[in-house]
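Here's a solo chain for you in structure tokens, the form predicted alone.
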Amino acid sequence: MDFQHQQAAHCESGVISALLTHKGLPLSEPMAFGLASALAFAYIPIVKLAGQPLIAYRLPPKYIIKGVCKRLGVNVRFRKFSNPMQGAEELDKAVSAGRLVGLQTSVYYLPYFPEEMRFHFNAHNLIVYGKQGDDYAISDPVFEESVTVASRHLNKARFAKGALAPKGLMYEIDNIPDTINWQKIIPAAIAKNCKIMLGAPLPIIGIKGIRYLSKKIANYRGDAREQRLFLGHIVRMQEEIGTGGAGFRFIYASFLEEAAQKLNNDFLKTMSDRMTAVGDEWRAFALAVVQQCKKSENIDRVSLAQHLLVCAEKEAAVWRELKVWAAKVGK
């Protein structure tokens, strides 16, 4: 198959973006991401990853793919199977037709990663673009270079038990639209999202959410090690976990900027580079919280969830203009 490999920043945006770039469509991985309106932010106590809140940094799995399909006119097929000897047959029929395929696997079970980067996340994303004689021709958008995959490997990877089971997901883009209303579907994504982020009903989304957070650090009960477990957990969330939070911020800069040379527009370009400055200052505080976890002495909580208020604050000024701007072009 003459498929083009790419390298992305996220799994599940760069599949996508190489779906549809090989059926016709040519889209940018930032593009795909701000379309489906994914940025976001959540603090959610009562769901745990090893005893921690979870933290997310971006809406749930599948939401990129459903979310800029939708939003372009695209048909999307997706499958199930509680079988696995049926989804490794389904999948060898739609490979050895020609077709490309999108699946959900467990990055635990793919022996291409490096032994370090092995954990138990079931939502990661690949393409399967071919295969010769038992080996599956991958390309998987966290690493440089395609790869290849045993069935026994892939097939392990794509019915993983546990949280976000994949449960053999494949998908395919059945077609896509003649042409795109750039100038209508721009605005559109770019106010669902401000509505994410600005407007969501709960206190632990969003803006709202950022600042919860910022409470939670500034009034944490625990001894010295609880304190830094749950700091630490909040960087390893931000900074290490896939693309990480100040990391999606940036591919969303790169949307804004992207957008304002479709649309000819100095605004979006002025609220690109602030989006990125908001991502620098994520990043920043993350440095920060790890340098007070290394101190010797008490953790100073309070200049840490105030950092943290100014990363909110920053970018609640950034949804908020971009609010203003999608309500008035939108109109």
Given for the second form:
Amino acid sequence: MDFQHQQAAHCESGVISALLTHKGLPLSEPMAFGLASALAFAYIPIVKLAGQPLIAYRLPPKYIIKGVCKRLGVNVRFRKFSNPMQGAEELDKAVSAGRLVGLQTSVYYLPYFPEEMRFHFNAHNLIVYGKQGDDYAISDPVFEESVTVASRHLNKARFAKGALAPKGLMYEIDNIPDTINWQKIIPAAIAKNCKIMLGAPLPIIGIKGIRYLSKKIANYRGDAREQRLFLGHIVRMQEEIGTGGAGFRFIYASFLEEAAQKLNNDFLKTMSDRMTAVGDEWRAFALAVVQQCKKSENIDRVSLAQHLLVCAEKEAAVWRELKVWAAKVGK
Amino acid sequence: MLRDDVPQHKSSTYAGHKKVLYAKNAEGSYETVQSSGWDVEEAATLDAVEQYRLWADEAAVAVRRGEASPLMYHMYACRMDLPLLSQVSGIWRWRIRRHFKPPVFAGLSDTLLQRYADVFNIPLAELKKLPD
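For comparison with the form predicted alone, produce the structure of the form predicted together with its partner chain.
Starting with the chain above, the whole complex follows.
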């Protein structure tokens, strides 16, 4: 198949960008991310990862694909399977028909992942673009090159159990619209993202969630080792799980820049610069956390909590301005 | 973040791979830049990996003393904890906790053990002992 692998910063936005581009609707990864209104923050203490709370910097898995397709008016077909055999058969059918297929998989069972990155995470996305003998040709957007995976490994990764179990999920783009009204959908996508960051009814979502986490850091109980683990976990969720580089803030800034060009709008360009500064602040926070954790004496939790509050307020200011703009333009 | 500020720390956790980040070029517009790693991220990842290794080592000691079954060791060695193993295997936590006891573990059927072995992605024979 004539398919060009391209490396992306994040698996889900990378996959949908590649699928749409291949189908004839060229869409950059940041554009896909922004149109899905995918930037978020959530501190979810009831979901535990190795005893630590889930901290998310974007929407839950599958929402990027669904969100961007809905926004663009693209039809995408999702299929899950209760029977792994059937799931494998359907994948083979689609691949032999020359169709490009997106899959949700576990990271742990994919042999091409570096050993130290193989955690049990069930919502990784990749593209299958061919099969030779028993090996699938796979374009995994977070890797530099395309890879091959033996069918038994891929089947295992597709039907891994546990939280966010993929259940063999495969998806294909059915058709794309003839025209796209950028003037309309870009402000709408930004308005929706403002709502997620500023207007969530729960204190653990959006800007409120960042402030909440800041309070958690300030009041954290536990010995030095537990504090280190908790703080290290925050950095991991932000940098490793959330694509290095300040948990998606730079991708969103890149989206704002592209949107500014598409709409010929200087305001969005300014907002892109401001969002870049927000991302830089998040990076500075991660650095401060790790420096504190490496110290032998007491961790200064209060200063870290304050630093996180700076991130929250800087980001809140950007969203508030975007909200006013989107409301004006959307009229 | 500027293109030149993208860290290139050759993190061991990347195992020679490179990630893509979005950063600004000299003209001030965004583009993708490959990064070979960032010390900050590496430190956090290694801490997390280290935690599981610590738990696995502790479990191995307990297994040698006859206080725990190899199941506990393999769980941590596969970077799982009890809630995760329960989710992934579909076996209740209290049952798994029982299986951590050597006498109970010794009496388990191969069918049940195979479920654990499948989850850990190791052969059945390996599940029954500590690695050499």
